[in-house]
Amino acid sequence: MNAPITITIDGVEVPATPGQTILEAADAAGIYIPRLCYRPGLEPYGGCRVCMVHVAGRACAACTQPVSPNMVVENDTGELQEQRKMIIEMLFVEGNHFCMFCEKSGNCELQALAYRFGITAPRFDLFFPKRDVDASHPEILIDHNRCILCAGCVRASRDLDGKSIFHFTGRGPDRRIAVNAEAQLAATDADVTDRALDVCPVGALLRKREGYRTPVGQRPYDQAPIGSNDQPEEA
C-alpha cells in the first residue's frame, strides 16, 4: 500500500494518495477547482482547461496531473481565474448558449460558472455558429448549439455503458459529436437509460418528455452555486 504524502494547495497542506490527481486530493479536502469535462468514474479528459493550476511555474490540468510529494499548486490566483474566466466566455460565443430558455437552465454547469465569474455578457463577438438538432430517436435529442466538446458522452458511453454510440467527427472549428451510424441518433443503439446522458454538463444531450419536471428555481444550481460546501454532489 501506498504512504500518504501531503501536497501544498494555494498554501494549505492536503493530504494525498499517490496516484491520485491534483483534483482528486484538493475534492477530497473540500478545495473546489473549476472543472467542466471532468467527471468521476471517467477517464480523464484534460480537454477544458478550465481546471488549469500552476505546478512549479507551469500550467498543467489538475484533472490528468499526478500528485507527487511535497507539490506545491496554485489554484486561486489571479491569472489562473482571469484564464478560466476567458475560456468560459469563449465557449459562450462558440456556441448557441440561449440559457433563458434552456431547459438545462439552473442544472447547466457552464451557466453556473459564468455566474461563479461574475459573466453577464461576453466580451466577446458571438459566432452564431449554424448547427443542427438531432430529434430523430423517440427519447433522446442532441442540441449541436449548446455541445461543449467535452467528450463525457464519448467517454461515459463508452466505458460505462460499453455501446460507443458517440464519437468526434472534424477538425478545428468544424469539430462536432458525431454517432456511430450513417444516419442519425435513431439509427443507433442509445437508449434513455444511458449513463451517457447524465455527464453532459450542458444542455447537448436530453431525454425527452423531462422537460422542467424541476421547476426553474428548485434546481441545483439554484440553490448554492456551483463548487459551494452545500452543492449537491450530482447535479
Given for the second form:
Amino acid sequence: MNAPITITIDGVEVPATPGQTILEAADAAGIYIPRLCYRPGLEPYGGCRVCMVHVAGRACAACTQPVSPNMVVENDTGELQEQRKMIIEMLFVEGNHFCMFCEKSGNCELQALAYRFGITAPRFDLFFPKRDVDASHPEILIDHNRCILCAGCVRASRDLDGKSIFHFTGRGPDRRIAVNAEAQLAATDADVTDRALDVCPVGALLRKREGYRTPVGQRPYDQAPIGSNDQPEEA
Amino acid sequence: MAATSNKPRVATVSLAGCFGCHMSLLDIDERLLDLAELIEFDRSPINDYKSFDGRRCAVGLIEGGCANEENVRVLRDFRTHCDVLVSVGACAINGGIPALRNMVSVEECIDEAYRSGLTVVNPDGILPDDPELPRLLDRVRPCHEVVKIDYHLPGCPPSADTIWNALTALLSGAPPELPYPLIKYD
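Form predicted on its own done; form predicted in complex with its partner chain now:
And the full complex, kicking off with our chain again.
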C-alpha cells in the first residue's frame, strides 16, 4: 500500500509516498512550489490558491491534491507563475497592507512572495476596505487590515492548541476572522504561548512588544527569496 | 539660467509625500557628481524650479500619491512633459501613509483635523477654505490610477542604490531591472 511511487514535476522524476500531497512530495525532493496558506503540521486548507499546479492539464492545489502513480505535474510554467503573481497582487489590493510600518515586514510571507515574483506595483486598483484592529488582549494584537484569510490561526488554535479561539464569519467580501467570545480577544482564553500565534504568515496576528527586533538587512527575506535553499522551512 | 546643454533632463516632484524619497535620491552621495555629469535637472525641489519651460524631459520621478487637485494637475503636467514617468516610493505606488485617511470620509477626516481632534483648539469651528488651497480628493490615489506610469520603484523610501540603479538604466535607454535585494516595500 505504501510502496514508493514516482511522480514527475516539471519533467523531473520525484519519489513520493501514497497519501502524500503534491506539495509534500515536492518539498521532500527540494522543489519549491510557491504557497501561502500551507503550514507543515496543519491540515491543508487549499484557500490561497498560490500553490496551484497543472495535473494532466487540470488546475489543482498542490497542498490538497494527493499524489498518484506516474502523475505528471506542471509547476514552473509561465501561465501558472503569472496566475500566482496575480493572486499575490489581488491579496495586496484587497486588504490594507502598509509595509512601511508593519512589524512583520521582512518576515512576511505575502511580502516575500511579492518580492520573489518581482512585483513593483499592483496592477489592480486598491480597495482600502475599512477593517478593525482588536488590541484588547494585553499580549496579542489582531489587525484585520492585514489578514489574508489563510485560516492558519483557525487550524492551529483548533488542532494544535485545542482551543478553537479563531473562526471565520461572514461571506464573500465580508469574510473575516472572528474570535470565540461575545466581543474581543481579551474575553477568550487566548494565551501568548498559543501555537496559533506562530502560524500567521502576515502581520495580522502578533505578539505585542516584539516588533522591529531584527535589524533591517538581517530579516529572513531581506537578502534571499522565500523558497530558496537558505530559507529553512519553519517548524 | 545655465547655457543650454544636450544632456537628458530629469524632473522630480514630491506630491503627497514626505520628501523622504528625495532624501534617498540625495543619499546616492558622491554619485551625485556623476549624476550631474549625466543629466540636467528640469523642475525639481533640488533646484527649486517651479514649472516646466517647454523642453522635453527624459525622465520624471514622482514621489507621493495624489491627495488633492493640485497633485493631479502637477502629475498630468509631468506626464505631458516627460518621456518616462517613474513612481518612486510607497506613496506614489500605493498611496502610502497619506492613504491611511482612505478608510474614513473626507468630512470625518477634516472634522478630526480641525474641529474634534483631542489637541485642536478651534472654538469657532473654522475650516480652512482659502481659494488658493487645493481641494482634497475623495481618497488618496496612487499615481498609476491617475496617469500612465512606466516604472515603479517600491520602498519607503527606495534605497539610494535602487534609485541609482533605475535612473542609470533609464538614462542608458534600458528598463530598470532591480536585483532581488533592491525590491523592498519598507
